[in-house]
Structure formats: structure tokens, C-alpha cells
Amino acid sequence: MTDMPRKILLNPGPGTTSQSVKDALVVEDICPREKEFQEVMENLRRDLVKVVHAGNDYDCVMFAGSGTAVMDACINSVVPPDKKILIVNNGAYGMRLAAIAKAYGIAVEEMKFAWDSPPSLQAIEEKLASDADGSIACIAMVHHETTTGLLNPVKETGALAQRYGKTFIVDGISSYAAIPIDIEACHIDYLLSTSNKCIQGMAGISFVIAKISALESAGKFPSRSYYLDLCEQYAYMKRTGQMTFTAPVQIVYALQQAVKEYFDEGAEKRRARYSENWDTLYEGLAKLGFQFLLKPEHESKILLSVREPTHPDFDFNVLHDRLYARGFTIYPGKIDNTKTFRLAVIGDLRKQDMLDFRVALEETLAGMGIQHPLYI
């Protein structure tokens, strides 16, 4: 297959992906009813399962879908009927969180915090002490809360959720193959992600990491959801080593190619490139006296959130096409009440790539009459 033209994707997703995961795309095509395409599935679900250090009482749950859809199969299938969920809401995915429980009318007890800092424990816990009469099922939280770049402190919260003996559910979309994590140390239940991002895959398959017993809990429960049926695919799946639907059949073998060079690469050295990518990109936009919305000691070194200039030749639309142009995509905020954009480290990227970036950006601010002070 021939080369494709390399850009330099910031965005936090679908992220840049190898020649060789492109070249994945290219297969014979296939029934994903065949037991090749079935061998196929199962070796993938398996190996998802070893990112996260899980044993065998873990499993793959997959659909085909974006990241938000195992949010909503998730939240929909493992929250008992008449009981609440605890969602801790500290940036737009949390609020997601939120709005996808209230869509399908199940009890929330919704804990906001700033979106800056990392939520306090000690409230999380005197809300789970309050719970007297055991009303809150399940907790829920964004292990890397991708509206800012902040961490939250997923293995303390796992600590609290099984002290006071409810499930814990991790939005694990942007951290995945990203941050090592040991899912049993932290006593998670489900732990949500998908193939576009740290995995380094293409877009278009979601999964869920998965406690046997508690899916198998999970599955007595009334259904919700036709189509985002977790239980109901992950009885279908170990029934037939099949989605219930029809799978995304060249995304698949994408994830499978992606998966290759995870583990070829490593877990730790994965860690190491995103963290030197993040840090020369730190230190690029320090010197240019960009500002930074997190303090250092919360970020996660996987995104960068950057305060929007205030220079009256500042335009986040105008900065986005002239860099576009250059092959390079950056992203905007999603705070209502503070002006940022954001800058992804993810995906198939090296410091090469950071250095080349601040090079196109010091230009284009020059060229767009940028100079300092950046914020007036």
C-alpha cells in the first residue's frame, strides 16, 4: 500500500496511526460470521484484556461505535433498577456521564467539582458514608478527564468504592494503553475505552474491560437498550465469539495491528514517549509565553490545555487553518467560562514532531502580527 501523506494530529482523537495499522485496513473481505473472523475477535478481546493487567476473571465486552457508546451501554446495563449512581463530574466527560444515566431516567447523585483540580477524596467518601440505606449502586469517573488534561485519582476512589462495597465504573477513554493501570488493584469494575486513541487504532470500535461476576450481576437486571445492551453482547459474545451486530470488520483488524505494536513497544516506553512529547511541547509554548489552565503537579502529560491568547490579533479559528495547512491539527476547549485550546500528545508521535510543531507555531503567530506579550 502507498505511503499516505503523515499529519501531525493534537486533537485527542482519532489520533495519528502508523503505515502499518493504515495498511491493516486492506484485507480480503470476510463474513464476520466466519470462524477465521471469529479466532480473529476473540485473540483481540484476550489481549485487551492484558493492557490492564486483568486475570481471568476479566473480559472484552465490544461494539462497534465511538467511545460514547460504551459510556452509554455501560451506564444503562449495570445500574440496578431503583438505585443511584454516583457520577464524580469534574469536566465535559463527566458531565456525560451524568446526561447519559438522566437520559434513560436513572437516579443520579451528581458530585461537581472545579474542573482544575482533582475532586476530594474526602468528600467522595462522606458521601459514600452518608449512604446509609445502600441507594447508590455505582460510581463513576473519568480516569483522564480529556476537557483539561487533569488526572483523577482513579486507584484511591477504587480504594473507597470497594470499602463501602459499590461498583466502580472508569471512563478509561483517553488513558488506555496511555497510563499503565492495574484494574484489580484498583478494584474496577468496568473500565471503558476505544481503538481511536492511546491504543493507537483507527475509529470506530469501543470496549469494555470487565468483571465477569458483576456483568453476570448486571445481566438480571431489566434491559434498557436494544442495541447498547452490555450484558446482552457480552452473553452473545462468549456464547458465539461474535458481536450481536455486525462488526466493523476492517477497524477490527486495524485494532488487532495496533494492539501488535503496543505490546511490541511496551507499556512503560508508551508511557515515556507521551511523556517526552508532552514535556517539548511544555517547554515550546512556556518559552513562546503561552499559559497553561492546570497546574504542572495535575497534569496527566497526555493533553495540554492552553490558555487562548488575549493579544487582539489572537483568532483560535485563524491559528487552526494556518496550522491545518502545515499538516498539523489542533483542537479547541470545551469550557464555557474560560477561553482555551487544546493540544493532544497521543497516537503514532514522536519529539520530532513536537519540535517541528513549535517551529510551525512560533511562524504562524509571527505571521499573524502575534508578537509578546501574548496576554494583554
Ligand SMILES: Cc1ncc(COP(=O)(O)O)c(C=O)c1O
Second form
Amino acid sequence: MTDMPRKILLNPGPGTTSQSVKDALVVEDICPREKEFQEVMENLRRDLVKVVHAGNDYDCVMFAGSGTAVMDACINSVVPPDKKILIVNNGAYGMRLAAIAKAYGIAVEEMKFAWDSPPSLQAIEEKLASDADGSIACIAMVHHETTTGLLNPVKETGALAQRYGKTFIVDGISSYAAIPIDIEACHIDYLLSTSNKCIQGMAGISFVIAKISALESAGKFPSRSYYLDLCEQYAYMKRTGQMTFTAPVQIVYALQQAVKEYFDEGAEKRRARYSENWDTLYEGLAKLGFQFLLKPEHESKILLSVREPTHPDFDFNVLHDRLYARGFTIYPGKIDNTKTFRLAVIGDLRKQDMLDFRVALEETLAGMGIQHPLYI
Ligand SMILES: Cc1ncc(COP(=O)(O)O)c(C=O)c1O
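Taking the form predicted alone as the starting point, write out the structure of the form predicted in complex with this ligand.
Okay, now the whole complex, with that chain kicking things off.
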């Protein structure tokens, strides 16, 4: 395929993809019910399980849909009918997990924490300890809160889930393949992710890496959804190797290529590349006088939340449009009360892209007549 101009996407997914992932979209037409496609799907599911070091007691259940599809499928399928789910909410995606549960009429114990710091493990433990009648069956938490760039304590919360005998659901949608995760060591029963973030494929598939014994237990609960039924989808995939409903064929081939590129690069090197991208951005923006939302020790190094300058000539939309015209996409914030914008460093991006962005940002700010200080 002919190369096209490379765009630098600093939005938190879908990320910039490699040329080879783009090329993988163009395949011979094939019916997704063919054995050949089934083999592609089965190998892909096995590889997606390996990314988080899971053994044979885990499987991968896929859906056609964005990340929210598996948040929905998992929450609606795994909470027993007469039990509650405890949701740790310190960002927009924690809030979405709770909203999904409420939409299904599932009883929710929502623990709300400040959005700019990790949740209190002591408070979570106290909540579990006070649940004398065992009404809480599940705990759900977002690993990397893409709202802010904050990393949540998944390992420690997993240890609590195990100690108190709870099913542990982790939204790893923006951390999977960016941060090495040992699913068993973190006692995770269900880990959610998607094709278009740090695994670096195209948008269109979301998946759950699930403990088979947990899926089998949840399969006995009455179904709450027809399409987004995690246990039905698992049973169908196990039986046939296919998705119940039409698979996004070309996205599957692109994901297969992206997963190959993930293993070629290696988990540690991907983490190091993203960290280097982030450090380069952080250093450049700090030099320009920008301020950041989080304390450095809470930063995921996947995404940087920048406080919007209060300089009278600063206008996020103008900045966005001028940078966009130069091939760089930046992303607005999602926090009430604090104006921020976000820069993610995921996808097929390297240090040189960050250096190029720094130059473009400095020139664009100068063009907008914005000089020091940025905050007045
Ligand atoms: C942590 C997290 N969870 C869930 C989602 C929702 O995914 P989607 O927008 O693909 O539905 C996102 C998207 O950015 C996310 O970052």
C-alpha cells in the first residue's frame, strides 16, 4: 500500500498505528465463519492472554465494539443477581463502571475518591471488612485512569479481593500492553481491554481476559443482556472458535499484526519507549512553563494531564486546530472544576515525534501571542 502522511495522535487512543498495521487491514475477502478465520481468531485469543502472563486457566472473550462494550458485558454478566458490586471511582471511567451497573439495576457500592490521587486502600479494606453479610460479590477498578493519567493500585486491591473472597474486575483498557501486568499475581478475574490503545491495533474490538472458573460460575446467573452477554460469548467461542455475531474481519487481521509487533518489541521495551516519550513531553512542557495536574509519583507515564494556561490569549480550541493542521492531535480534559488538556504518548510514537511536537507547540503558542508567564 502507498504510504500516507504520518499523523501524531496524542489523544488517548485510537493511537497512531504503524504502516504494517494499516497494511494488514487490506486482506482477501473472507467469511468469518470459515475455518481459516477461526484459526486466526483462536491464535489471536491465545496471544492476547499471553500479554498478561496468564496460564491455561484464563481465556480471551472478544466482542465487536469499543472498550465500553466490554465494560458493559463484564459488569452485566458477572455480578450475581442478589449481590452488590463495589466500584472504586476516582475518574470518569470509574464513574462509567458505576453508571453501567446502575443502568442494569445492579446494586452498587460506589466509593468515590479524589481524582488526582490514588484511592485509600485502608478505606477499601474497611468497606470490605464491614460487609458482614457478604453482600459485596465483586470489586471493580480502573488500572490507568485515562481521565487524569493516574495509576491505581491494582496489585494491592487484588490482594484485598483475594483476602475477602471477591471477584476482581480491572478496566485495563488504557494500560494493557503499556504496563506489564501479571494477571495471576494481581488476583484479577476479569481484565478488560481494547484493540486500539496500547496494543496498537485499529478500533473495533474489545476483549476480556477472564479466569475460566469465574466465567463458568457467572454462566449460571440469569442473563441481563442479549448481545453483550460475556458468558454466552465465551461459551460460543469455546464451542466454535468464532464470535456469536459478525466479527469485524479486517480489524482482527490488523490486531493480529499489532500483537506480532508487540511481541517483537517486548513488554519492557514498549514500557520504556512510552516512558521516554512521556519524559520528553514532560521536560519540554515544563521548560515552556506548563503546570501539571498530578504529582510525579502518581503519573502513569502513558498520559500527561496539563493544566490549561490562564493567560488571556490561551484558547484550547485554537491551539488544537493549529496543531492539528500541522499533523498533531491533542485532546481536551474531562475534569469538572479544573481545566486541563491531555497528551497521551501511546501508539507507534517515538522520542523524535515528541521533540517535533515540542517545537510545534512552542511555535504555535508564539503565533497565538502567548509568552511567559502562562498562568496569570
Ligand atoms: C480506562 C478506560 N476505560 C474505558 C474506556 C472506554 O473505551 P471506548 O471509548 O473505546 O468505549 C476508555 C477510553 O478511553 C478508557 O481509557
